[in-house]
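Taking the form predicted alone, here's one chain by itself in structure tokens.
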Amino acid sequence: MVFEQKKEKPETVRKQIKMSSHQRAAPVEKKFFTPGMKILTAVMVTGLGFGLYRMIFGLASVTNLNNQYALGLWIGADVATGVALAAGGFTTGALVYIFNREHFHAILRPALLTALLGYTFVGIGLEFDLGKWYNIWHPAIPFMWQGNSVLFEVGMCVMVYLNVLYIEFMPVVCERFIGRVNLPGMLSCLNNPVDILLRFLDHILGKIMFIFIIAGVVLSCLHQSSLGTLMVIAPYKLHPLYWSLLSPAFFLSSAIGVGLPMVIFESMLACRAFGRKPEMRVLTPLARIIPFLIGVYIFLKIGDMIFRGTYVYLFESSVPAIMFWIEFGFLTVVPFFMFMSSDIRRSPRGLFIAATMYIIGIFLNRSTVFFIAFKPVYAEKAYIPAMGEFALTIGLIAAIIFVYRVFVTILPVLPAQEENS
């Protein structure tokens, strides 16, 4: 969304449904390949190398997946967790535009970029997990639709929402390149047409952006909840602590709850990486909202356990029970109380720790649902992710960080440096 008002077109800015902010955004002027970025690039290339190997030689070459365990680390972590952690885009968008909380405009662009990259790499990660990865385009063809499948709804929503995210991000591109298009060599003849196109998009999107904002919120709620529906059909394969008819509500409420902590986490890391001061004047008020969101998830989870009587499994020595105490008892309930503390909300370190704990809790929750608490009836042995699965997952995370730095270096995503001093 647009932070900086364009003096040459004030009428366009006024019509962009308050898409500007009092805080100016600008590209980051920092050296790109720092020592840390060189290490990150090596990790990224190594991980993606495993991905290329998998594409050539098949799933069995780098994974421990089999006919009993078809959903492993790549679905639990790369896809399900990635979708949840990308919820910061629609939660922040709803907060700013639907609930009219203009004070949070400063974090909207970074949140939108994080969501855009998150969903982009969810699609990439899903492609690695598909047996016939070259058929990933099939859901886009109407005569190949399978409306009875939950995954069909998830795939369609994610596909459409990804396009919505790129459209929502387009004003940032327009702001950066309008009047500055300078294509090299033989492409220079396109400078004027591209500039005209950018101005047209900037003008049109300012009038219809509210449609994409509403669509983004609706689509996100649909597929976040539908991910929880996937395991509803497997009541005898999933541990009672993790199977419930309310799984769609669990997935949706926990994703909404993790959206704002993810924004805080990303903001803190960006400030650390680029030598800036944390924007506590924005993050502290934002943190006040988080206990209400996480509280809904905790209420639903505990209420479901009491109603179904599954609390009796809490004290068994099984791995799912232990994971429940870790991801819910420690990494969900504890951050809930931490966010309720005004002292922690005012502390950059405390706020970062609380956000990180809940993010890890969501990661462990999704991983537990999809392969730790999942036990097929005829499984010959337990599923343990292979080294190649871990390597590709870490490589994808490194790739997200790498591309994020590329975007903020080129485009006006983060607030200008003088606003953080």
Second form
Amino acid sequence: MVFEQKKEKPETVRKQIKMSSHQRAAPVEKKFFTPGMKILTAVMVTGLGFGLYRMIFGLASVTNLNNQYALGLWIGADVATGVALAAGGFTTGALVYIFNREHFHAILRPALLTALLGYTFVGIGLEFDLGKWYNIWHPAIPFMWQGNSVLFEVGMCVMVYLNVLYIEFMPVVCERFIGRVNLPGMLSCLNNPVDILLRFLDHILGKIMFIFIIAGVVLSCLHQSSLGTLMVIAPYKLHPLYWSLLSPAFFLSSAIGVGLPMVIFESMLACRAFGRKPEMRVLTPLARIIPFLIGVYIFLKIGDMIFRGTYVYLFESSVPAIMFWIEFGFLTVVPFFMFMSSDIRRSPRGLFIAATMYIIGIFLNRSTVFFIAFKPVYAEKAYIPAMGEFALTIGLIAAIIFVYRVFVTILPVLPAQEENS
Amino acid sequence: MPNNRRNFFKQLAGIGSLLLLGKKKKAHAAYSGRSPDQLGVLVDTTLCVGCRSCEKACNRINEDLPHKPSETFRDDSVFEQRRRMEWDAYTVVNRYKNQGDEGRSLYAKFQCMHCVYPACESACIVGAFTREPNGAVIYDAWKCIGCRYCMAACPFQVPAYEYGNALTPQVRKCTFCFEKRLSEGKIPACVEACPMQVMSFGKRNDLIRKAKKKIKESSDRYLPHIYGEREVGGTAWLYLSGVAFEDIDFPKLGYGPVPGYTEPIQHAIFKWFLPPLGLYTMLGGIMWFLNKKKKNRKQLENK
Ligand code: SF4
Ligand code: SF4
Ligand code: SF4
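What would you give as the form predicted in complex with the partner chain, now that the form predicted alone is on the page?
Full complex below, order starting with the chain above.
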């Protein structure tokens, strides 16, 4: 590793007090380049290769986008799904700090890290999609503010929230490096100032963190729902099963619903990768909350369908109708009942399957709204993402996992293990 | 099914008008174009012969587009497909079968409709699209970040993108000749170039009057429908036709402005920042309350 670790731990006592009743988090001590990681790296490099190609030769060279389908996989998956799946950060934050469920403290840091990386990669993914990516800062300039634009609100909230996430994560960095700053070579003269800075940050942040935690929740509610408002502007293009004025409420409630399944999914994958036992002690009670959250989404969705009478489309033989059955009927309602069952909640396998199903359901839901149930006025054939588009999307997911791995190796994110089993 | 769909749109219009209730007066003004000075063009499709002079004139006036030789505009084979505007063609003429009279084909010219309540303007994240007081909807390439949300928003699917341009791609659409002609007091290039005088340029209100007169005087020639008078809150470009507008590729649209669906939601969420602040206070309150409760409990336990 690049980061040298000093062996002595002068601050351990202090930290133990700080983490008090909770289980301590610690860097993972495992070999970094396992065979799995090598495959992951290959996938990541391939995807980024396509991304680079798009940057040099333009959108047309890699994507199947056209004047009819202007938004495609990169918006539906990398951005819309990415934001939804990163909801774990604010939902666990709210759970632990606002609703005071200290029991779930152990999952807080991994959830926060996932959110942080998720949003960072939403930004990176968006850069590949924007025609003039170098203008991404424009929405932040007051004379270009456009308060009528839904996208403007999404952009601003995501931008601010990303910063809030970095602040929320700062204590983890402080914890790791206070008293252990050891910069290489020339920079070593900065060791002391950096250390002082970290201590200062740690001190201040410890006192005002609640401001950011609540802000994170508010910002998340705003942009998660506004993502759903985006396509409301296209009533004549979006299939009636998906066009609804309640769409922002659907997006918000389903994102809140997917936050915890995502935490479960990710925690189990991490345990598997590091050869640990899944922490059912935390995950099972966590899963108990999920049906209430997904339930709100299902209730809203069905209620809206009855109110607007759009159930008449359920049995037409069209792609949107089929998608509805798959993403809602199969991948939302079924996991809902799975999370209801206490047997499944106690079984690592059942829990993992339920969480995975709902996560895929959310991905399909967002994709359906953005390009599958979306039929532009003069579209002659449907948009099917090109190979390069899939490659970049998958590559970015691989990159998230890669960076996650780097982070948990350096920083105390995952719960400490007494011995490596 | 199509019947259902129509019902759905009716419902949709209903919900939309509910939302717009507060803005009812404004929406009404839409039909006259928001201001009496709103300009427009009336296109009488029954007169069009498909000579594509307008396409050529448009290519000549917009000098930043690649210059196309005159022969391209005489090539009739383009009519074999249904064309749409491209980044390098702000207007296209299409040919349609005439059900009533097989011998005489129908033609229709398409370009940006210059909506009175433009969806592209409402959607754009940086305000790159703006509607000028005279009704022209124009684009500022410098501001644009290339997110293409405007293209998803436009109910007429007008804006085209330079997907092949890696560094400086722009959204492209008809400018209403705003800079080159209107601001100099001249009429749009395509309008002037038309040998059949298919298009008439003028104040939108006058054009609507003129269209109504035409419909009244030759009711066998025109359907009693001015496309663009009310569609999505009104458009600057208005069309007359002898056949149903769907048959010549004009989408069937409701009368409510499209931004009328998103903007009320948007503004409700941000009304004086009250909802976000309210949520913030509420969450803060819960946090404070639960923390206090816990502390009290701890104290009790300690005693
Ligand atoms: S037709 Fe489309 S591009 Fe033209 S003004 Fe209306 S919304 Fe904008
Ligand atoms: S592509 Fe450009 S003009 Fe269109 S919405 Fe995005 S920033 Fe605005
Ligand atoms: S108004 Fe001008 S830009 Fe628009 S189609 Fe006519 S010539 Fe082209």
